[in-house]
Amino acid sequence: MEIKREDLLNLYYYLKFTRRLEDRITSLYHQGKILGGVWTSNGMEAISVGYSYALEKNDIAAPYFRDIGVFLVRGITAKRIMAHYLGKKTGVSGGREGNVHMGDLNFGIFGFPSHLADNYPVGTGAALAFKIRGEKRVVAACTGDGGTSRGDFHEAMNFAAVRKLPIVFICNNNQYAYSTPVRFQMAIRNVAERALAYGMNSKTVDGNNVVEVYKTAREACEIARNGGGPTFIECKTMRMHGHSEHDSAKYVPKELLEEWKKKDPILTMEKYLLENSFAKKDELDGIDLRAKKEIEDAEKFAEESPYPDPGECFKGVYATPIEAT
């Protein structure tokens, strides 16, 4: 599959944009400006950016809590995300929710129901609706390696395979489910082997290579869109920060982090673009400056935005009753 130069540069931009946004959110958290916790995708940005960039406008994403790249790629602005973290009225949830809990169906993004695999059956339900309606739309749902050990993961996988639903399952295998390494979760070598039990297509890719993630996801989306059923894609990567920003991750061997540090997805993409003459260094520097400026503008916007009116706290929480006639 050939990728246009414009798309390659866009992929690079979203990698930098995601990293810069989360780095700034982390700084604000340590300054005490963000309550609760902060969970980032540092070192794993290629997964959310790659699979979401493979989707078409009318497709649906069911991301998990390390997928902030999905929100940016699908069109939710850094301003709204930053305001969301600061609990402001202009945030994605209008100040009613915090941290990574967000979604917006106007951009084809489900707000995930938990940090684990609950979005797999939710995404599967949407894929079933698409098939019943005869719509050529696809769902991409993501969870971590730990999420694949839950029952809802297996229920969704089995149902989607039996019904040949238009869904692509993504697994962010970042080696640890909080502090539990993969080797203590499962006896198999690759998480993708779990999909074989359901007769489902499965692939294992380099989760730090955004081009590989994008190509694989794009092919899987086309298979699903044309009636070929679901595909499971395991993206091998490494979580470079703790489970969250309050976790020191002392349980992770330092040599393992050093090994994966050399495989940083942004450095990998920069090398790919430069060595294949898709871009020059000054052009990449310009993209980075653009991302930096947008984050600065987003923080200013969020800081200056108002907090929500307490009287509106229940608005949108419950369904609006319909009077019987």
The other form holds:
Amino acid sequence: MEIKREDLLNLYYYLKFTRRLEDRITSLYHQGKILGGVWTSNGMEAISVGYSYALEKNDIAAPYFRDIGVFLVRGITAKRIMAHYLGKKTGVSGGREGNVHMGDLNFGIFGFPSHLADNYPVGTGAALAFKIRGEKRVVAACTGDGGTSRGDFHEAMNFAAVRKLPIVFICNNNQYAYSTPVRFQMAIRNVAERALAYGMNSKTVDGNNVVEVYKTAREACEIARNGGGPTFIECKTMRMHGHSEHDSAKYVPKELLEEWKKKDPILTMEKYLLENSFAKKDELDGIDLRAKKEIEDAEKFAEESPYPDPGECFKGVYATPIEAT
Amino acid sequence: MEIKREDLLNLYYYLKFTRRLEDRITSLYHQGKILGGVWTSNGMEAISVGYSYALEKNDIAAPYFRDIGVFLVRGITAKRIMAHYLGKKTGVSGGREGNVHMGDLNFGIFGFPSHLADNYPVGTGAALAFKIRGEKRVVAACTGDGGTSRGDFHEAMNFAAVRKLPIVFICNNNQYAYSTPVRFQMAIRNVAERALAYGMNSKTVDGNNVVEVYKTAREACEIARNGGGPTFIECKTMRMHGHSEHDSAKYVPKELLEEWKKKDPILTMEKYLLENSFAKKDELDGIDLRAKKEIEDAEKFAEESPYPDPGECFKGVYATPIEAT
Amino acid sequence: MKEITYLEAIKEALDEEMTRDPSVFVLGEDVGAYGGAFRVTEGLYEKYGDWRILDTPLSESGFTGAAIGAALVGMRPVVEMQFADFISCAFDQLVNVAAKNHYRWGAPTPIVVRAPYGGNIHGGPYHSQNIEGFFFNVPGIKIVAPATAYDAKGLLKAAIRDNDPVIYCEHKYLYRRIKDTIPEEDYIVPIGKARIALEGSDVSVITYGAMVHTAIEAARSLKDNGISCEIVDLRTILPLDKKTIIDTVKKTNKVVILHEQTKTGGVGAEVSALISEYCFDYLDGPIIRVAAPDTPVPFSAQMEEVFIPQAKDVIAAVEKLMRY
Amino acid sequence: MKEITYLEAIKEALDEEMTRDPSVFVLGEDVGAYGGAFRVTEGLYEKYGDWRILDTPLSESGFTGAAIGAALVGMRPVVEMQFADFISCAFDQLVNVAAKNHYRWGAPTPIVVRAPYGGNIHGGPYHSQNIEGFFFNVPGIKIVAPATAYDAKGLLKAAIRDNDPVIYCEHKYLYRRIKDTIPEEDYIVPIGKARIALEGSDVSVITYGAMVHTAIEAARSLKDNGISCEIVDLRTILPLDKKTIIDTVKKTNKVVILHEQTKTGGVGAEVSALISEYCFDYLDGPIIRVAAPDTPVPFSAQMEEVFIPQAKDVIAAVEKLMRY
Ligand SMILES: Cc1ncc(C[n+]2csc(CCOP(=O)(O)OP(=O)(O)O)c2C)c(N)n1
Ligand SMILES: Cc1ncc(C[n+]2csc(CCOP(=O)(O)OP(=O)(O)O)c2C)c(N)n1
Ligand SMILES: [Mg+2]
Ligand SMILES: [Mg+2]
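Condition change, the form predicted alone to the form predicted in complex with its partner chain:
The complete assembly is shown below, putting the previous chain first.
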């Protein structure tokens, strides 16, 4: 598969954008401006950016909580995201939700329900709808290595395989579920082996290589789009921070982090672009600056935005409210 | 593995016992003496008989609803079972439950919760207890091909594999879940392939051959007992009646039934015993008569037994009731 | 006008809605060629095919989640639970995904979950449960429970057209036991509106589902003793029709709440609490609940009979209240 | 005697019970070396090892089912839900296996499920839920919800020693915010017994969990206006301590029920219904419920503040009742 230079630069942009946005969110959290908790995709940005970039506009993403890149790639502005994290009225959820718990049908993104793997069955449903209606659209649903131990993972994978649904299942295998290493979660080597139980094709890719993630997802999407059924893609990566900003992650061996630091997805991409002469350093710096600028604007916007009216609490439970009697 | 003649004759006895008991239950149901529904293991008796015969007295069975043979093999009398089906006070559940929904800790049998595959996690728990306490006991848990599509199947298999629990998972693959053939339930050839997702050893056996089921289960039990972890055993068979007595099963091709009729587990065992001179015809007839007699006595006992006191309805919700205030 | 059973009413609603709106489809175990465990979808497979009357693997959470996802992209799925009891396996998807989608991120989730529920059929603990209590404290869910064939059809149509997740409790005991004369033309029964099943003046019996018929039986017999019962059939359990409840209490000043669901934490508790809150000054006696005891549903006929509230229990409660 | 936090009280109960009884063990996500998301099990792994403080894969149904199976063969497992919200994934095992084992086939299921629940911590819809409503209509389950460090320890010990499945609702907001002086010696707080958190004569405020502290705050302020509140801390939610509820109503004749759980179908509905049934003649005014609105728990501080009942809401309800 050939990738256009423009796409490569876009991928680079979204990697940077995601990293910078989450770095900023982390700072704001430590400043006490973001309440609750903060979970980031630091060091794993290539997965959400890569798989969502593989989607067409009409496709659907059913992300999990390390997938903020999906929101950026699909066109949700940093302004709305930042305001969302700050619990502002102008945020993606208008203050009803926090952190990566957001979704927007206008951008083809399903909200992430905290319960891990829940979005796998939900994703299959959209794929089923496309199949029923004969639409050439696909779904990409994502969860972590931890989420693959849940029943909903199993039920969704099996259903998609039986009905050959147009869906690509992504797994972010960052080697830990919170403090629990993969070897205490499953007795297999690669999460991809899970797919054998369903007769589903699977791939294991370098989750820190955005080009590889993108290409593999893109190919799987095309197979799905053309009636070839689902694929499971395991993206190997490493969680470089704690599980959340609360967590110092002492349980992760330092050497592991050292090793993976060298494989940072942004460094990897930079190197790839420079060495293959897709771009010069100053062009990349320009891209970075663009991301930086957007985030500064976003922060300003978010800070200046009003908090939601407390009365909003009572609204929106039903799409069709029953007239009060 | 060598099997003693005595064991072979016992296996034959339990096959006959199970068949006759369920045949009688079916008649009583059609006579209106058994309320609700009746589901049998007709044509599949070798599975429950074979795997439960592989257990030691102190082991635990966590059966599913085609496993009435487990109750007989483990020593629950036909009297108590028959009374249970008739909703009598003297039945296994004292009238609180019906059909194969029964259990008895004194005989190491967990009650079957109707929700298929629920007994897989429950089974792992007993195995975990044995492991924690360092007891050399094992668990055999069973479900149908249909049940393997449920999340609880996945979560239990995975947990057992990770913790190398002393459990043997049995699957009765009778090619249908109610009206749904296996090919609409999973996109794999053998249910045993499910085990690949967990790094668990698996076997596919002829579920109509009680000796094969017994041997395979026995070996798996010994592996489990000695710290070798779980095994998944797929027993291929065919449901020879409708899903329940309500169901005429028109959706099953006649040829399939014809084909499997020839493989009837009792015929198979009879042939094996006679051809290998383990027994003569009249000895087998004697065994059959013994089963027949027990069931006649059981029926008499059950018919004559009183119905439960209606007030029993209110008792037994809690093991430690809160003093009424 | 034609006479059809409660079960036929459900099937007709499905059939007509599927014809009217191509986004409606049915999924669940054995709903396809087999026509469902209770034969509710019988004949629909032949008419709408494999993808609109869709057999699923045995996986309630998976197919309920799939229904949610399909709904999010414009479909109107109707999920069949083979028995309502198995809805426990789909609890998480319903409570944490379907119920919260709209509040959390503005996405309507127009799914209907058909739940064949209730006892009196010798089903025992796992084939007789009333499951409305599982969802009764969950904002974002709607629950309906028709008592008549007319309402069974009209409420299912309303549920399918509604933009929220609706749990449709269809009482198995009523499937083939009751009939109604139904209009030929399209109609719905609006969600959120109770109905007066019987007008009366001395005491209100507030109930729903199969118990409406038990209430009517009791009312007939009470009438012979000169006691006039007003029977309120809630029809929608969540959200409750407060106005109809308040109006009947203001009229009769005496209330018996009747349900097959176990007593503690049942719908009756909420109805009682609403009345205490809004009609305190109109009450001429305690609010009595007649409900199943706090036990699983026992199998044996003898025990199940004391489990399921009977007309005589309603009569006793009403008489006690009349003496008050 | 020593002063410890609510969280420490939970940990001490676990530690002491594990020492006392080798059949007690803990399982759940990240409970092992990490010590649990809230650090409740911190230090226990070092003391009891990998098989008694047992990390599980991410699989609530699987490990809750495993706890049930272990209990059936003589263990006393304590399951930790990382957040109570995730108990929805284990709903089926709890409701259909654990709750019914004893009734169906006489097998006790002594498991405790620790459910870190409740809001006021900016957790949003998925990390703030009150989950008692999921199980409140399920016979066979017991539910406790301590409001103090003293009760947190005593109720957890009682729950571990109890032979039935107990859902132990530990309020996250209280973990490090409240302390109690606790006896050195072993004690339990019996399941099924409420306590009078504050004696009073004008009005009863019946509540539990974190709201007990809200009630106390309100009572203090009401006292300045000459209104004397009696506060009942239910402690056990299922089954309810009817006697204490009835006694307080007979004493004060006025009732406010307060909970953080959403209103419709909440524990308050049942408490209200019990009062209407048993104390009708003692009531001098309507039974008022102060509860969270029927919505998911919103994230933003502004919205969450109107979601969580506040002392001022209790004061307003009491004052309204006093004017009655
Ligand atoms: C069903 C469920 N149980 C527990 C949690 C709490 N929890 C949040 S993240 C997490 C670990 C997730 O691990 P993994 O799936 O590998 O994702 P990662 O955080 O590593 O990206 C846990 C246990 C949850 N969100 N959902
Ligand atoms: C969770 C759950 N969903 C639905 C049912 C209803 N049901 C009872 S048996 C059955 C089919 C079971 O198929 P399988 O597991 O293959 O067992 P078999 O009947 O073929 O022995 C179904 C759907 C159930 N018992 N449990
Ligand atoms: Mg992970
Ligand atoms: Mg089968």
